[in-house]
Each structure stands twice: as structure tokens, then as C-alpha cells.
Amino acid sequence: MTNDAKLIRITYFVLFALALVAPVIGLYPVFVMKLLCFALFACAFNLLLGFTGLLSFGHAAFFGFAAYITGYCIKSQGLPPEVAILAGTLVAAFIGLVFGLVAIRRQGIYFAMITLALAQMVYFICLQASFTGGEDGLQGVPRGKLLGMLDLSSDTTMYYVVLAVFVVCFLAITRIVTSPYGQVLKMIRENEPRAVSLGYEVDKYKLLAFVLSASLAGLAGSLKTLVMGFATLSDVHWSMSGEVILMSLLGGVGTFFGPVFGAGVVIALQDLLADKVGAWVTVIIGVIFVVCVLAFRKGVVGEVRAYLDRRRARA
């Protein structure tokens, strides 16, 4: 194992240890849970953009609609949280399958525009449907008891559940990308015609990646509803899709930790500045994004990785 690999593993271990003791050292559990939900959302998006090369402008549809489904199942149907989360994730996967079957027939900006148009359809469905609460959204969604035993009304208990889900999903994404399937996705990203010439059924690989990404985004939205206790139109609005793109680009697409870092920066800035500058927080985040794109074209984590690669090559 190289020194760089050891350093990365040590960094992950330190971050995981910090996450374990976060409630003990005074970090607000709800804030960290929100960060983890959006970090999972960004990781799901990065699986599609960073490792497959498909830019989606419609990921808010999976995140937001799953949030609504989970909230509705718990609040109106009285289902346990694990069933509601599973329902939200499965619905997101189904929507991802439908979107994917339509969108993967095109490439580049046409693919992006198709996903945006389909996501806007989902937005207007959420605006008009009775079970979503319209412009008011779903408010006061109870957390319930996980498996009938763990009382999720406790922020500490809920925090460790969210942390466990995030860690499992992060490791799953890592395994997917490093598997033979993930290597094919990277080849499609770098040179799709070459992948076709080698006999790979490219559309099937891209469709599966799209569904996996949609499922994880839906899981993030479902967890967010449990954590925050509500689901609103902002969760499914096109601006949410833009926000997750911002998180991924800020941290570094095509890296494992980049989306987590980007989500942490965006959520922290929103939390710190929202009550001080109001709507100007969007402008401030935009300026920071422009500066980072100009100074760190590969994202912050991407530039760090590139530096380590150059140092390894010189050695």
C-alpha cells in the first residue's frame, strides 16, 4: 500500500471517528443529519455524472418525490419508518427507470434537457396532487420507531441511523465504481464509441447506473423527510437539481469524497448565513462556486487528488 493510500485511509478513519462522536462533542445532530442526507444525494448524483459521464438536470425529481412518498406513508398511512423509506426508494427507482428509458437515447445537452423536462412534470404533479399537500407540503411527519424498537424521536438515535445508512451507501458506491461494472462505466464516460466497438451494450449499463443513482437519491430524500419532519415543493424544484450539481462540482466530480465535501460546504454556508443575509446566501454561494471553479477546475478534492498523483509520478 502506498503512502498516499495510507493517508487516504487514515483520513477516512478520522472522519468516521469524528462522525461517531459528533453528538458528544456538541455538534447539533439535526444539522449533521441534514448534511449527511445531502451528502448522500450528492454521491448519488456523482455516480451518474462523475463515473458515467451523464449530466442530469432532473435529480430533484427522485429526491423530492421519494420525500413525499415517505412522508405520506408515515403520516397518512401509519406505516413504520423502514417501510416508508423503502417505499420512497422503490418509487424513486421506478421513476428513474422511466426517465432512463427515455433519456439515455440521447447524449450531452439533449440528455440533460430531457431529464429537466421530465423532472418539471414531476414537480407539477407534486404541486397538484392531493397527497402532497400542494404548496403547503407535508408538515409534521413523525419519525416513529424503527423496526418497532428504536425510537427515532430521539435526535441522537436518529443520527446514528442516518450515519449508518450513509456509511453503507458510501461503501456500496465505492464497491460499485471499483467493480468490473464500474470500470465499464468509466470506459463509457471516457470513450463511448470504443465501448460499443468492444461489444458492450452501453445503453443497458447507462440505464442501470441511472436507476442506481435515482434509488440512492430517493433514499436521501426519504431520510431527509424523517430528519426534518416535512417535505415541500423546494425538494422537487429544479433549483434542487442545480444545488446538487453545485455540491458535486465544488468538491470534485469523479471522486469519492468530493461530493461529501461539497455538500458540507453548501449546507454549512446555508445554515450559517441564512438568518444573517437572507436570500443573499444564494449569491454568496454562487460567488464561492465561481471562485472555486476558476481556482480548482477539478474541484477541491479533485485538485488534491491530482496533486497526489503528480507527486507519486515524480517519485
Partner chain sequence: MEIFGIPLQAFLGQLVLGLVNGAFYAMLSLGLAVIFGLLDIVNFAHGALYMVGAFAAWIMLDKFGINFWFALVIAPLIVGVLGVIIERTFLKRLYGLDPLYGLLLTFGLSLILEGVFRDQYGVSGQSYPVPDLLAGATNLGFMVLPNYRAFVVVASLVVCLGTWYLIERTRLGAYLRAGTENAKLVQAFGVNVPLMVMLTYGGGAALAAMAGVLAAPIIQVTPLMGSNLIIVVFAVVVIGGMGSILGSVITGLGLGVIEGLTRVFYPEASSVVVFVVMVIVLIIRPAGLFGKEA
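Please give the corresponding structure for the form predicted in complex with the partner chain, as opposed to the form predicted on its own shown earlier.
All you get below is the one chain by itself.
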């Protein structure tokens, strides 16, 4: 055990150190921030799919709506960034609660379809409501000053704030998964009827998982608005829900680091390929989907972990 744990710890440490010095070594901070926001989004999604066993096809609703709320709070209400982010997160949690109450009774494909339908309704609201700027979205959202003192308009400052939030959330997710509550989630995933017969009201636990996941997804969306300065319809579109699934699937559903890795790959691909191959981006993403489903369902990180497990089993 200790060997692998050590390896994992070292890997995390190296990655964290790398993240700390990223702006110094010339990585474009806005890109890394964007990546971190999506990584957080994917981690939040994975909390639901990977650690509770529910596939939501509507997570863009939380991400996108929170993005709008944050943009609106800052732009139209002139609220400070920390309040705006909190507002976005809370609203996402609330939508998560509503979605959850409707969808949680169903499983598998039905659950996916219902979340998709509900998310379509949120999309519709964002398209129609006056505060979202319709097709144009909210543009030019200023970053403002964090807690009235820290000027976020500098990319470097913003970067460390985002990094801090990400690390805290990542640790929070690991904590949730291993907490007493996380143990119950694991039971539900493994054998739901048994969990029920032990006296756990599984729907309530699932609902909480859904709300937690929605809140974190919302937080990711809010942060993204702050980083990029806009919230648009593509944040709430169903293809965004598809993208976050891809990120988790690619990295490894049910692993901690998988979604981060998956988000990194997807965002980097989109960034690098978009100009070079045009419409082929879609094709490439499609191919990744197909290959993931056919060849490595556990995802990259998942396969690595499985390999380590096998090696350990042999040793």
C-alpha cells in the first residue's frame, strides 16, 4: 500500500508545485485558469457519476446558470466578486435541489433523460430572460477587487485565487468521498437494495449528492465568469453537458484525478486544434468518445490505477 500511496502523493505534490509556478514558467495564466475551472466542473460532475453512480446529462445547467448569476451580480448589481460567486453557487445548489427532487426517483437512462430535459428548460430561460443578454450573453464582466482589497484584474493574482479555490474544492471532494456520508454513497452505488435494507433512505443521500455536485459545478461556472469575463449560452447548452461527461470518461470516472486530467486534455485539444482542423475538432472529440467507450472505459487515470492494482496483486 505505502508504495503506491507514496507515488500518488509525490505525483500530486509535483503537479501542485507545477501549478504554483505555472505563471512564472510562461504558461498562459488565462488558459490555465480556464482549465482549472473546467477541471473543477468535471470533478463536481464526477462526484455524482463516479461516486454516486448517477449520470446527469444536464450539468451544464448548474455551470451555466451560475455563470450568468455571477455575471449579473457583478455587472448589473455592482456586487463584489466574492458575493457574486457565492450567489452563483447558491443558486446552482437551489436548481440542483429542484432537479434532484424531480429526477432522483428514476435511474439509469431515465435519470439521464430527465436531467437533460430539465437542463433544456434552464437553457430556454437563459435564452429568454432579460438579464442574460440573450444570444450575446453577458460580456465584459469586470473582475473587481476580492474582499475589497485584492485587485483581480491582474492575471497572476486571479490565477492564484483560482488555484486556491480549486485546491480547496478538490480536497473537499476527496473529503466528501471518504466521509461517513461518502461511505453511504459507496454503499448505494455498490448495492442499493442492501443499503435500503440497512435503513438508509437512499433518495435523501442521492439528493444531497446531487445538490453538492450542482453547487460545485455552479462554483466552477461562477469562477469561469470571473476569469474569462463572460457568461454565454454555450455554458448552458446541452453540448456542454456532453463535454463534461467526456472529460470524466476520458480521465477516469470514479477517480479523483481523472476528471482533472480529462478536462486538461479536452480543453487543450479544443484550444490547439480549433484553428488547425476546423470542423474536424468535432470529429476528433467524437473519436475520443468512441475510443474511450470501446477501449478504456476506466479512463486514462482509471486504467493506470487498475494497472497499479494488478501489479500490486501480483506482488
